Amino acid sequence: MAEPRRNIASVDPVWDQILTEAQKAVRDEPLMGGFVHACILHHKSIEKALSYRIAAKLASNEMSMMVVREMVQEAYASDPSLIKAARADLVAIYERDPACHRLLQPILYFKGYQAVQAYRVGHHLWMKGQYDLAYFVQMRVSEIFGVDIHPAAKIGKGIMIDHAHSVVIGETAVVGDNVSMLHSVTLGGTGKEEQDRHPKIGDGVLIGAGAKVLGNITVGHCSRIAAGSVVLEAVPPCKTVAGIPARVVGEAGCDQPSILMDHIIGPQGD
């Protein structure tokens, strides 16, 4: 006779840490209790909490929170890679942003994190051919967060968009893993081409505030784009570019510029 199956509690240290931080937040500031319970403590997993948080932000008079939440939950249930990416993004922000002291913060407060997670749902819908729903998500992300990412764009995991104001990522853009960018970054097209017209950003790239990368060009892995630069030509791997138009001014200065978040161009250009 076969042994009965045992119920073994799953171990999720990330979610356990978020719950611990949420409980402490309520103890420290009771006025936040209702908000923290609704967003975190009422849920059994990070995907349930994110479904609620995204729905709360994207819901409108045209589409209720219940409908949006069901849409997000369906996306998470059918594509586990969305939650894997959400976890990687969360850890990326915690490790790279000196203003982030708890895993709780991006879920509750950081619009860059929230916008990227909503985009991921929109991209999932796009890939399933549900184009109008994907456009709805894009519209609401733009209206609520000031971040306009076309749902067809391809974005890797471990992404940090710091401050996340006025960020634009076009339809055929590709962003690799472990990329960091700041506010007012544009990954845009040039002219009126309708085919592949947006940048391809390699892994580990750091894009400074206000930088514009335009056209179907490649930005090599582990490179740096200085704040305010306008990049119109391909960037080699592991280099720093700066200026209008941007030119190579030195080495990237480290193996992982997107993780160290060092924007300073040294006296030797590294």
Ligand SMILES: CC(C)(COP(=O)(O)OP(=O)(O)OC[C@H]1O[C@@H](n2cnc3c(N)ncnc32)[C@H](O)[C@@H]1OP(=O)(O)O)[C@@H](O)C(=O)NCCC(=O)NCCS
Contents of the next structure:
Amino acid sequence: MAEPRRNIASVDPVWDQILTEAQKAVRDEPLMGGFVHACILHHKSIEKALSYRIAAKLASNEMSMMVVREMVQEAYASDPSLIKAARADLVAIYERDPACHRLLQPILYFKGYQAVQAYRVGHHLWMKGQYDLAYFVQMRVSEIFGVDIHPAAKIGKGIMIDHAHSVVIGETAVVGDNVSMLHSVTLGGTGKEEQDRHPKIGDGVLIGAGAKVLGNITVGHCSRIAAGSVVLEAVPPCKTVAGIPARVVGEAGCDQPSILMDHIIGPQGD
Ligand SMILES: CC(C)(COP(=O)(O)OP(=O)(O)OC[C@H]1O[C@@H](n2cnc3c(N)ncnc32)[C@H](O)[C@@H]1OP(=O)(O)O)[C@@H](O)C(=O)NCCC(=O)NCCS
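What would the structure be for the form predicted together with this ligand, given that what you showed me was the form predicted alone?
Next comes the full complex, this chain leading.
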């Protein structure tokens, strides 16, 4: 005789929440039914849904959706840390972006999230030596989302790139965990250095819209870079820098500015 069914806790509460949100979205707006089914409800897991979503965005006359989807699925199957990072990014956006009310939104609509997940696949290909495929992914992400991240750049987990348009991250850049940045951020070279020539951004850093961080300089953990700054020198941890060229204008004001998204520069930087 079959055992009575026990009330077992969900093994994937993030995916369960996404499914619940997707069902509600279809109930509320039947016109979105086909789209939401294709992107979410048709799939058995977050990795399957993401593979579909990335493929739908990156496919072109030059590479079919089927081929891109297979490439993404293979990457997810061979490196589970990609999905771990995709989940951390999703939760980061949900927690930090006041315009994000559902886990569903970044997967369906936010190009910062979609661009970072596609970059992660490109970086995986790069690390395996599949350079041309990696460049192809970089090109399509740049064409589709206006976000240009070199596949060799190293980017941690829990990343939010809000609005995302015109973000450029160079080949030897390193971005730590739990970093938040806004549109038009450049992590670039000065043009005067060769080889290792891009910034190294610590954990928990908040980089405001339009900030340019140039050269092989370190931005310390949990610092804030004000919108529109041009950062040419190393930034110590837990400070706020602003201006062109950027200077320290105060403390970061909290332990984790990238998570609190506190943009206020007060007299003590709080
Ligand atoms: C302008 C640039 C070429 C440097 O020129 P340089 O003549 O070698 O300048 P230096 O680094 O010697 O700095 C000279 C002064 O200009 C300032 N300076 C340098 N670059 C600056 C910039 N972009 N904006 C404002 N001031 C800048 C420096 O702080 C320094 O000021 P100081 O003398 O008061 O200390 C370089 O900093 C730059 O902006 N390159 C463009 C990089 C770029 O677009 N990268 C994106 C790649 S994706």
